[in-house]
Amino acid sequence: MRNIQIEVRLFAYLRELLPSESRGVKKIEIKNCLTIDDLMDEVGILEKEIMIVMINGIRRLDYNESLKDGDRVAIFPPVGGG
């Protein structure tokens, strides 16, 4: 199975995921047919740290889709405060 190299952006504190140097944007190659929910594991994210996925700058509630080869996976923590 070939891989497939996607585009991941990670917002607020869940920066702190990726090295310090990559500023919350980092690409990587993961195994095609991969899903959002796995992507989650694969990075370290727990699904209670998620409040907002975007693919390519579309909001996505399904987080069993299949990644595809060049997505830009934007992955927004709840934000609180006042």
Second form
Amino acid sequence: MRNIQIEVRLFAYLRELLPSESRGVKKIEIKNCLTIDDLMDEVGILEKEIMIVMINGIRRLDYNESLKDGDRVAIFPPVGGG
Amino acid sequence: MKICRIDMSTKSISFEEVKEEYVGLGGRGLTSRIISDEVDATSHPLGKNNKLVIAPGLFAGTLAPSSGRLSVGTKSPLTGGIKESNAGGTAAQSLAKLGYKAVIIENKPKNQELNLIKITPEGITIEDASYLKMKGNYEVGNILREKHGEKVTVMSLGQAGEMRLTAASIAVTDPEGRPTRHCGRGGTGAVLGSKGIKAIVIDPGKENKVEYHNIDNFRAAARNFSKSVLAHPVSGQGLPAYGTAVLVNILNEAGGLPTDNFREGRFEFAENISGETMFETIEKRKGQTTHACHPGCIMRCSQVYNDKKGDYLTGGFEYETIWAFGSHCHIKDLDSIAKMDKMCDDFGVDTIDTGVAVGVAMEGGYLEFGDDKGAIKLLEEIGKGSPIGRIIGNGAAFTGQAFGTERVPVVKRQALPAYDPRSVKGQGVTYATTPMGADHTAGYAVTSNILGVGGVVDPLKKDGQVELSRNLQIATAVLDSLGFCIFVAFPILDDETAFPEVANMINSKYNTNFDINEILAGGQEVLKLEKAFNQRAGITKAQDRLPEFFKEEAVAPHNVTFDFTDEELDKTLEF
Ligand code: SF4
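Return one more block: the form predicted together with its partner chain, after the form predicted alone shown previously.
Every chain and every other molecule in the complex is listed next, the one we just looked at coming first.
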């Protein structure tokens, strides 16, 4: 099965999972039909560390959704303000 | 508890017992009530018939966590309507410890004067303060602490308040004595300036006059409530670690970070001005990433930001400020933005209205978008009191008129804050309908729209937004009356045990028997009063609207407009 490329964007302390010069952003190639859940496994994030997942700027609540080529996936731990 | 009246025409000071109807009111509930009861809504905001009411919240000085917000209420010279603006810092707790429920400043001197009000356990005095003329808040604080003691709280005006500009704020010192906390919105500083007052020094002394009907019950409820605050991921972990600036990246991802005067929803340099970058910069320069704006705050979203040399530059550096001088003006240098934050604190102007005004001046061709050096120079003019400085210091609406541009993001002449109303629609409903003029805190729909706190409401769709904004506006009126920091809303929205503990605290302090619904009904009453005042002042439904470009221009990346009908908006506060 062919691979697809997505852009993962990690924020706040989740960035510790990537080298600091990447500023939390990494383009990765993954197998087609991987889901948000699979991606989290791949990057090493536990679900309880997550507060918001956005794909192309739209919040997702169902982490079983498959990713598509070119998706911009933003993952935020529990943070917020006002 | 007592209420004090200061008449600035005769320089007389009187004290009164709290009227029965005012006993259960505090903070915004009390300021809006007194303004509504005592000020003719058609008065000129800078004239002798307007008043300025300063009131700690109902929980000020108590064991309740994060309850030290100070409300200032008046008829706003910016919006022409009723205004409550609240700030952290130590003033509310100091006033509550001295037994003050409110201080009402009325009338005005015949000639231009500068006075100092001193509030101590011995009483209240009025002194000449002409030696502080056209000094900024930082210097004023230093001089007054040297004269009156290191421990005093200082509320003061910078140059902008003295000049009675409509974006003028009232600064309140933090525990370190820095003027970083402001009643920022709506030009309350101009009203204090019109009364001939430059500063208020509060020395709480040693004795604490805060009383409880049943302190043991209060303590137990406060302890449980604190647990909820600390257990919630946003108020317990997110805010202390990253402050509010973490929202830069969140809103940027969500396409709701207004950029180039609300042309785009994402900023290509968001990372440069993000909370993450700020956090690293503060750590590297040995500032403080976590700081409480008043003792007893357990969420501690504030911080101390040092310059490149490691010396103090600014504090209380918030998301909305970073946005206003940052993406709104296409400025990507965090140090320049920090410098402008400091200048606003020093000159005493609202960072939101001033930052938006700078972007509007860019829109009008006065300087280029992205020109941080030019923006800093422009702000310096406020401190000098030059004509262009006065234009900017009067805020975004006035600046738009001065430069002949129609693209001015304001409601009721008050500048929109840092969330695009098209892509965070619940926020747009609040901007349009709150009696305060565009204000994010009045009904912070970002919670359900973006953060997933208090349920989920799709930020790009209209469904559920009016109801969301209504409920949040009512709850906020309650929190503003109690003196709570608005961020306790995060646990209240998600943890159903939290609000009942608030009721327990009210009942055990004031010997009442309110249930949650009665407390929320009190919030509705505040909004009703405020709306009625605005109506008497000539503010009608026609002003409960966003500028038309939000309806006509779609904003990227989601290409959405603000598509509510007038009838839908009018339902928001129909009760
Ligand atoms: S959370 Fe922040 S703004 Fe609120 S009271 Fe604490 S330090 Fe002040």
